[in-house]
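Heads up, the chain below is alone and in the form predicted alone; it's given as structure tokens.
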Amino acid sequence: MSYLRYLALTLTLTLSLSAEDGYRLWLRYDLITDESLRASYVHSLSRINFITRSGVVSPTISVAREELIAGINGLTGLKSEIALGSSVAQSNFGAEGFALGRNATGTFTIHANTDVGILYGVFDLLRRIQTGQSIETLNVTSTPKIQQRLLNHWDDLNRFVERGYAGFSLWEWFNLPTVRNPRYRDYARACASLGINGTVLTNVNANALILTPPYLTKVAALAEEFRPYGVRVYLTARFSAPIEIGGLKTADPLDPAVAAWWKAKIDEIYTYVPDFGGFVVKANSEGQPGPQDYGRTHADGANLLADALAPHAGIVMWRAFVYAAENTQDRVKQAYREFMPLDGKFRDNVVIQIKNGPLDFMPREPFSPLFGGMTRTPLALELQITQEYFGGSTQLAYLASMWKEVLDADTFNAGPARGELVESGATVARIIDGTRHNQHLSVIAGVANTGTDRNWTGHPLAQANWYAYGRLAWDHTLSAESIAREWAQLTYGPNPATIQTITKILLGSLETVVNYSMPLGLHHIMAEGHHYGPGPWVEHARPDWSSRYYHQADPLGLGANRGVTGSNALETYAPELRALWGNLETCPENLLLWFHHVPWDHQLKSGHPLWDELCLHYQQGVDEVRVMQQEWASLKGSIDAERFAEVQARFRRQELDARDWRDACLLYFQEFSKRPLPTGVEPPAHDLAYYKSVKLRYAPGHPGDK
């Protein structure tokens, strides 16, 4: 190697570790190092053509040609021309796919119907240079496979988030829409960049204010801010709205001067913002208004907004996550019973968006039996990128593996004609893309992490549970592993060492955190409130509230008997399930106590009793953290210093976080199972006593002091 080469080279590195603070994401452009890779992609795109239907320059083909622009060159050096021309429909590309690949003339083409396909396309050809892919005979076609790809922010007014860890809202609402904070638009194109092509602004827990003019005008502002990107605004209705803010004295959903109110009020939404996307709705749910109030159904009050929306194309997505306190069911049935006999009777722009479980968005759970139970109704799948019973963003765990579980369950539903021969393949993701069923509407939603952080997302790695969400959205048939592998060259550059150690660790993520939390099935034990760290001992005046209501711990055993001689909730699986789920010898372990109520002395595949088992996965959560450590303190002098010191604090602090869990739960339930902790187990730091007495206060994304 030459003098003058070996200094490139040094300078090269020396600017790829500079500072990094993370709020580039996975869109940095920064120059291949590889000369003769650099060479070819300045070969093949010195001449770039969009081809749409109108060959108009709009501002959506601005910021794309911006894009693409300055990601070629930041790439590569190169400054490419980019040509606009127009052609016919293409009935394989839909309303946002595309096509990437060489015309005749050997020119690169990105071809779509759309605009926002040709923005899609720019993101998807950046990605394969970033990643280092050949493009040289690159052909290829890409169509999203669910329609609307949304995030769901749950922030509130004030510019607190519900579930957030990552700082205060984005959206500055008092300064809206005078002053516009550059970051929305940021926001904008990392959405985009994913093909997420919706938000939800406001929190589920609505607060009807957001439907005034003063705030609409604000909303307005958002809208104006993402429409390049092709991202359209929602918002969530607050159920009693028409009483709140419409001075009606009723929100009955059957009432004239209800529908009259609501119909006019979302005609004036449409003229703030005329490609308004429509609302989620909570509703008869931990409180909040609904047309139960009023003796009506769920299929009542979403049919009213349904109605007035649907002039303007806009769709009602309505939560199935239902449950109250007066109902002495089991709480994973409550949603079940309240929507199965309402399948068929909503208007064809209402869409049920159901949790993956059908308790709340736990560690692990098996799929909301809705998903094989509804056939006449769309269904969303609603999915939490926020970490709520993962540790918030302190703690590390990457929901792709999780999230593809779900995706790819089989549901074992017929379709339509329930008493058909039941075909296998009848996943959760054919259900919600709306393949399943041949249905028009489809939508899936995930609650976002994003917050006001430099980095977005509070923990550094968690940034890759928003680029998961956005790609399995896109398509559902990608691996969790191949994606992981994905967003960390894209973020911490082409290293192959370096990729492989962050995709090992994300990958392993997920399990770790089940292992020392709520391992085997067990689910709900979190602290109240909060919900970060242990709580087993937890006791409320409501029931479901409690965590006794799901882990059932006494002298006998541990879990949840959901079988006959329990709750029965396995009954609203199909057959297949039913019997797989219900035999305490072929139910999968890792949901076992989510369905028995399983002898301490039981034994498992291990060949160990459930007490010595449950007491070894405790510690094997441990364990991996600390493996977790050492794997990242490998990558030093690989990535930036400062990305690197902010991730291995936060293991240290998720180390001490997973031996708490531990010591406090196996303390918890050896008061039960009267029996000494396995060799292999390390003993508490303290005694049962302390864990119960320790008090967070001011946790984040929690308004209480508990």
Second form
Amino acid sequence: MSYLRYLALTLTLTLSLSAEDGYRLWLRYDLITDESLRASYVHSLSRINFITRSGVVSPTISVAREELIAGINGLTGLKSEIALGSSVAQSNFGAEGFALGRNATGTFTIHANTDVGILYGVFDLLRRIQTGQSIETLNVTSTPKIQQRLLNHWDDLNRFVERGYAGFSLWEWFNLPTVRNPRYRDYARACASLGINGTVLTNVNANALILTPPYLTKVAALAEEFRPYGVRVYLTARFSAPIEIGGLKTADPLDPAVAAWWKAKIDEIYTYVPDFGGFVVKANSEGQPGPQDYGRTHADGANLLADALAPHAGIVMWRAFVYAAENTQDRVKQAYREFMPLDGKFRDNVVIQIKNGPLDFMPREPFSPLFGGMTRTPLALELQITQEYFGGSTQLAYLASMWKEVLDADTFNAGPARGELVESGATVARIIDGTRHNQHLSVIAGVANTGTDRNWTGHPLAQANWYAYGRLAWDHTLSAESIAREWAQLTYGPNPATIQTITKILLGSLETVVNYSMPLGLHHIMAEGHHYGPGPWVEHARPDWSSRYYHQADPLGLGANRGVTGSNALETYAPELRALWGNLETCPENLLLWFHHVPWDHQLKSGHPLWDELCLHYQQGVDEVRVMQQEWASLKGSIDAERFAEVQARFRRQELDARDWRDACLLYFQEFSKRPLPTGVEPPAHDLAYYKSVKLRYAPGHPGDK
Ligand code: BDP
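Form predicted alone done, so how does the form predicted in complex with ligand BDP look?
Up next: the whole complex, starting with the chain shown before.
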């Protein structure tokens, strides 16, 4: 080899390696190295038919075609020919589903009723090729189980992302509508590759300005960029907008002038965005205005907007994340008490959007009792993809494991209690997908973890959470493991050992964070404000923002008594669960301190008293981070240096953070238990006063400086 060729080759190699910045996500389309596999794809895919009902080339068909050509070309070197045909017959795969397979003449066919169905079929096919699956005899159909599969962006108009850990908001409001960052399309493409079909652009802590014409012009531009990818735009509505931008004196939902204002406003929105999806509303929660300011109910508020949206087929996603300082009820009961009496009182185009747990995206919570409670209203599940309580994008927590816990949870709302734990089939998944109560509307929402960071999500492995959310939104029966494996292969290539290691790291990561932060059902003991790191000692003027409200540590024991002798939040669940969770002996240990105030010397299943078990869980969390570090280290040389180093550094930081969590919490709880650390638990590096004095400044995702 001549020196110049050698130089050129090294340069290309270096460039391609250093280009591993994570921007391409799971859509990499690198050449398949296995020649016989490549040949089999070339054989099957030289000619591909798209069959839709109309047979007309639309912007969606164009992007589907471009994607498929680029994908197959990248993966195999082949330039496929794509033909578009039509079939008048409506097939049974619905508005967004598709069928894949070869027709009688051997031509590979993607068949859908709609153009977006074709696009989803394209991404599905490419995923199969990327993961090395045989398509020779493929014959599958796929339809989404939930209709509206949305991302919720908690993005402000100044581009700050509340609880955002990956840079600024992707939406460049100042430059819109004229300047359109190509990244808008890349975002929509990534969403479409998972079947995500809607995006709520603005923060739930809403700003009414977004509803004014200058901003609506910008919203329209984003909608235009996303439309070919089947991603519809939604906004958050500030309940007091009629006052703030409408010049009215009131926002009372029963005032005819207010209703007229919203009607006109919503009609106006549709002149900008004809396929506008609707609103998410946070009302009478954490200082947001709402119908209760006028003595009205959540139903009055939701129905006001729903009536104005209905002629345009828009929907209202009214959030059930409500609690108030003045309310003396246990915070985890408050939403239930407010919403249960309203069941059945909402318009048809309203869904109640409920966080997975009754408190607030804690590392572990039981499912929200509203899922079992409200049977006459469509319910949406709100998940948090961004890791507010999981170490932002500094730490790793693969959240699909947690989401599966809630999706698969049985609410036992199958009618009269049978008094025993016979599966009722009334899982949260079946409630939100509408099959349990025959609901016509189904919605799932994920609070996004994306931002302007080049790799989209900050932590390179946090991309797996965006991915897993989309995959589960399409099909909640998929397992956390299969999604992890698939993502690892798409993102880090075909080496089985690499895939195995990354999958293992992902799957263990959730429980690891739970162990070193809030094990055994502990909750809400994080630092104030930014929520990063430990704060079991946090005291606030509002009791419900103080840690003690939740952990209830005292000389006798630890944990919140939510049984009949305590707050009785247990009464919000079905009798089967009340019996199971209400008994100290049968309550699953991972929820123990959620439901019980447990004596320090109470013996757990391991044979250890509570105090020792607690300490050992914290230690185990730290140990597990070390194991993840070692496992990651074993990948050196088998993945690109850039992503390797970035994750490695974050694991180093995670180990320091895990130690801080352990030491701070154990020193603090030791003040109550007065017991020594058991054997096997490392002594703390500092004293309690030190941990209490730590102030993290300018933590991401939080507007304050500490
Ligand atoms: C809490 C967050 C806060 C959100 C709120 C919500 O700390 O930033 O505004 O949830 O969901 O977890 O409305």
